[in-house]
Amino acid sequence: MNIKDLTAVVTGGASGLGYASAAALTQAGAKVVLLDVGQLRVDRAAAKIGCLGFECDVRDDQRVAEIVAQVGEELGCVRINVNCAGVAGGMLLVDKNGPVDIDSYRRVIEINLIGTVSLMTRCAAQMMQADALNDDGERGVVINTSSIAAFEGMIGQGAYAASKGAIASLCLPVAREFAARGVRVMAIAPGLFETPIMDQIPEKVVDSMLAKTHFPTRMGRPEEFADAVLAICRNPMFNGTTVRLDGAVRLEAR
């Protein structure tokens, strides 16, 4: 796929992950929309990159429809769709008070899982109703964000790590689905990476987690996930699998 020109919307794009996507995909020539929670930190991400920004939650489906079919209108088709969008929610499922709070759970899973195949189903839809963009047939390609924590998640992590492993469970078989209509389906899950939600862990559990990485011995950065989605995006042999960007580092149980 030739990004040059090609419509992108880029979820959670105000900052971490997300800004570093859209930043990477806007430098490649995209023409990126990038979408987050808070209108004034949406609105300084996109000046900054040179994109077109919306305030949303994912979790509002009916606010994810309307963007998607706006995006397609006055841009031209999604041809590119990055999620990005999720929070940490740690907390263990019984503590000295009881049963997990269902509301923060149920948050959790709504961002992250939820919220990623409303934007997932949106722009692929909007993707099968395009021409293709070459001999190969390929219309679109959709690339989700899972986690290290899909497969060894901490103590701590049971929501997280429930809905991170539904993102990297849904992708072959959404690959599956896709595929007679020239969509792929992708999803990276990154290791200890320099965004947001690592300020929600305690020091000394990054300190420990780091200690255990081999090789590069320090946090990823988000520039370095955005490689990824770029090369995700150019090879149309990356289909239907959860890429690991971790340094082979592998979590502990705390």
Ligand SMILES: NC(=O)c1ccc[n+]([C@@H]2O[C@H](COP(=O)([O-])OP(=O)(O)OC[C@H]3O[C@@H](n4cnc5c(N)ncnc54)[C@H](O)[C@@H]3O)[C@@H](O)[C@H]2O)c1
The other form holds:
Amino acid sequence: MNIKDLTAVVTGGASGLGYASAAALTQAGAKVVLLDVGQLRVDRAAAKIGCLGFECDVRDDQRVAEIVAQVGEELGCVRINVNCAGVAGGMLLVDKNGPVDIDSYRRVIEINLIGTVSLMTRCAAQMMQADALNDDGERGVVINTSSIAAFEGMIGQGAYAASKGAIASLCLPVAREFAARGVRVMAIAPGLFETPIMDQIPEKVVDSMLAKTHFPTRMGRPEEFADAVLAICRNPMFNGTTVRLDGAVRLEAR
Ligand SMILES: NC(=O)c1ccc[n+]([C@@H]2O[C@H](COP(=O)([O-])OP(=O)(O)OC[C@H]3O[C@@H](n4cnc5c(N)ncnc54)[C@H](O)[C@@H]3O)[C@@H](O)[C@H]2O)c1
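Requested next: the structure of the form predicted in complex with the ligand (the form predicted alone having been shown above).
Below: every chain and molecule of the assembly, starting with the one above.
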């Protein structure tokens, strides 16, 4: 699809991969709305990029529904939805004090998985009501953020890997479900990217992951994730799969 003038909703847009995606989509001529928590962070990021921003916790399905409806009315039907809102949520499932506090586990699943599903279903439903954009009958695209932890999670990623594994595994069935209505569904599984989420991961774990990254031997840059987002938007053959963006790193247990 031609990105110019299309409406795009990007979650986690105040920081890291979401911010870079919102900026790149704006640069490519899309009408971008970023969502994130913290009014000040949202306002600052939106002003810096030159796009719109809404304070929104992706766990609040009602608020998500209201924002997506408002965006559709004011900017035109959402055509691109990039979901980057997420937390690292490292935890052992049984530590020296006993089993994990189940609410901590639930929080990771609710933000990383349910929040993504809330956005993608609201945005996709709107895309399906719109006219086709081209002869293929394309109406829109959803790009979710998985992680390489979906495939080889490390110790301490029992919650995070489950949430990201779900993002990877829902991609094909949902792409199949939405296909007849012209909506594509993709996921990107980043390896190690230089963003603030890395502050939540112990330094020695980051060092160990970097040591196993083959080429390039550095962290990914948020702009490189954003480039992948643009490529997926533009190329309609990207559908129903999770693309690893990881410099050939394969995680080990720790
Ligand atoms: N950076 C990496 O190496 C890496 C690797 C694999 C996957 N990811 C995934 O990429 C996505 C983006 O992460 P990032 O690296 O840019 O980190 P980041 O911390 O810079 O960005 C995540 C954003 O999500 C927002 N967020 C968290 N909870 C939210 C909620 N309930 N509602 C709305 N927004 C919320 C945060 O405020 C933040 O702005 C995440 O889903 C993360 O799991 C990142």
